[in-house]
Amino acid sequence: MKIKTLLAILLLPVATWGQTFTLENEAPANPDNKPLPCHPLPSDRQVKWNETEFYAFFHYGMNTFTNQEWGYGDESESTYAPLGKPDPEQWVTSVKAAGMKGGIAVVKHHDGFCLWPTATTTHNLTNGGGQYHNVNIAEEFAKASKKHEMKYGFYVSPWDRNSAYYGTDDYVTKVFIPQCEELAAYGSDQFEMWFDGANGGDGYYGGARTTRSVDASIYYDIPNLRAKVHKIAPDCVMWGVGDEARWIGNEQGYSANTCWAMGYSETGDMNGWYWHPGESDAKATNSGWFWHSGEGIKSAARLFQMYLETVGRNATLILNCPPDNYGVLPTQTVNTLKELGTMLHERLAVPVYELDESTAATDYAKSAQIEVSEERTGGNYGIANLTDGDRKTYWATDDNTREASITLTWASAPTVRYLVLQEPIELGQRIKDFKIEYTQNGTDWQELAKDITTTVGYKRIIPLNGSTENSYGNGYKVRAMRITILDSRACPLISNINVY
């Protein structure tokens, strides 16, 4: 039937084809004037990770017990013997009053003993020592996470020191994946696993005590790996070997001010042709990534220009907070998260647990009369979107414009001290290039910050004085404030400006 009715079309005469046929532009409309993506993009579950920003490192472990900082992998399960029942608990209420959103639990380092019962090795805490061996640390860390609302995840490290399997390919499929798998089971809400760069090298491996090399590109079937992983937790970045996350380059707690969430190290490159943000590993204490008797933690001051130096500068910050023997954070970590939480709260409105709104930095962006040197036409990319705290809304430009400014006028000059600006990263990191004047008296400018304003991406905290040593300061009394974009990847696009 169909056959015949398509002849009877073919042989109608050509002047009535049209009359048959109707040609439509199949294009996809853009009513709202949608700026184009200026790629490489994130996927959502790297969005969501930048969103957590600032979170935890939890190094505990077998060398907690052996003031080692990597595991020969021989060392008897016994050894590892809390001298009080461990709490991950504890571990998760004191990070998040320093302002963190999730934390990272090592749950199996180099030496290859892992902190939950899995059916891979035997090498775990079902056969260590003393009362509280059995605390089932994954399982306790990722309860208490859920219930404070953190975000969380696990260290698991890819090179076991213990396995007998390493090295063979026996160890992939048979251990390797199969805890990543485990792991992930403890939570589909999990926001990264964490993949140590230390990949082979001299160990017990069962007894062999030799030397194992892998190409850990290939060996750890990094493919599979995120499939199966990504299959039961949607969301998980794996960090490091699983590429979705890149290593800032250092463990000092700093990005250079230039940061691009492409490429490597801790510029990036702008020509990065896959979206590869960074995130900074740095110890929160004076001594290893294990907890070591005697060890003290740097001061709080010192964490605030850390994270100035990452989460403002387009990266995130991981910071190391190790549990003792006891299995918990000593006092003075403790203490020392309390104060850091404070500045974060008191300097740039950072919410924190168990404390005020009322005593967070005042955001003088909200307040001031802002002028613009152009809107995008159509569509909602006004003024109004810069201040409404909503990272999904964003003032552009039209699409052939590359340098643009923003004005901030206020009636009375508050004193300032921080200007936050952030991209919304789903189109793309596009601004290469900025500067910052102010004015007292509305007539004279002054550039603030000249060396540092550079790209933007996700989040870019500029200490107006330009020290993130000596960041708070006095301050300036401004009338006004401009920013000038003055290179684009594409056409400029702001989501947030905050003032403090």
Given for the second form:
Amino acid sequence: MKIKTLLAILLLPVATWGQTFTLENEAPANPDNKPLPCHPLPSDRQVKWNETEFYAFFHYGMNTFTNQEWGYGDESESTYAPLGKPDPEQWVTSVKAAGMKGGIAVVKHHDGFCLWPTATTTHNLTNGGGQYHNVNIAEEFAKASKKHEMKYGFYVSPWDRNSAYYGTDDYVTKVFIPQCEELAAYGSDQFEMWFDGANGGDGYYGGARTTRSVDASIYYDIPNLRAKVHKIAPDCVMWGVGDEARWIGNEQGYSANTCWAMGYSETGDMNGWYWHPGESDAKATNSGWFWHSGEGIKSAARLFQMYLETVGRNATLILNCPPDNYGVLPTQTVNTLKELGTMLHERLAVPVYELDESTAATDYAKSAQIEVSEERTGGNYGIANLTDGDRKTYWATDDNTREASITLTWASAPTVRYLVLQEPIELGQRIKDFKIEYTQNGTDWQELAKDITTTVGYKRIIPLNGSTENSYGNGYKVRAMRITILDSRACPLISNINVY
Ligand code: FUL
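For the form predicted in complex with beta-L-fucopyranose (FUL) instead of the form predicted on its own, what are the coordinates?
Starting with the chain above, the whole complex follows.
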């Protein structure tokens, strides 16, 4: 027996005795009096993902050339024949001008055609038609995103209507997981891989032309898939079947006013067992997910409303902007995105590519005198954290507190329209209910945006007139504004306040 092993055995009873003894001093040292986390908590990867807030979806591929939404899988490779050189850099810079922080490119839809030279199937762009089929979309998209400091990731359809293997284990081990690994290798800093919920049905399947169904919850070997992708791209959230973020569900660009980062669908569930934050997928255009000749685009005002109803309601927004058959975003899309970026910048101070900071909305929280009902003792939990622009620092209350208030007062009585609140989600989502009041004369207080002030989470943007559709309006001239937290799952914490 080795000396070390012998020592370990001899010391075992002493170690056990030691543990029993220390139970009397069970509470870990907490010199900073840090608030206890309120479970469940996000992973570090999920926190970073949440910070991406607003990003694009680029549906482009075989369907762009067949005027379809779901290809059957029997399309000949040569049908993929861009009329011009596809330009992922143009996609990236156009959405950056809308205030987006990243994008997800669809590089394989249900028809199975791959927009990168994969080793897993010949059904890929190297066998496409025309002069421009060989532009490696995955590679160019990753490159352009890095160049413009945008987050990026890929949509890989788990369902493959082209593959002869679909429905067998070989598909998962020889096609699907290797495809995800190939894509992960385009960048270790990817933020999300998107796995669609449409799984199985009729298709070409290598000529079988039949119907194949799978149980998506077990078929794709998700634990193994996660491990393999995370080994290459550790911050890549596995969306959908990967279960690290959830589908908000309506595909119309809205989440609910009460939105928890646990549970499912629009509202989530306060008692959900694990962190499962919401992402809302929506179309900027008026027809399908893929580009269709003659389609229109929603107005910038409508897209701004979507932003308020998703990013402003503790979800992320993935807004689809489909490239056309030249492989670029149409001019109308580019212009609308620019208009949206200007609105977000001028109303909510969203940093936008090429827009000067001096034209951003004024954050009046920074010039307010702030008073709070209480401040947690010990550590750094004071009111300065509310306006320091650092999401990691926060104002905290004492452990037993469930109700607390923050009052902002101005000498200048600014005209304001939006209130932004953020919780430090690293310590869990806590606030259940709050209210906003304002006064013009210092004595009479009136409630604003009644009934929609419930949860906060990563980010909450409240249009003070209560309307996401016509949120801008005339605004409110305020001398003071009071935010009262009415209920919370644990002592309330706030990391950031902005008033625009
Ligand atoms: C759906 C797919 O079936 C659509 O074609 C599209 O990709 C959308 C984002 O997800 O489930």
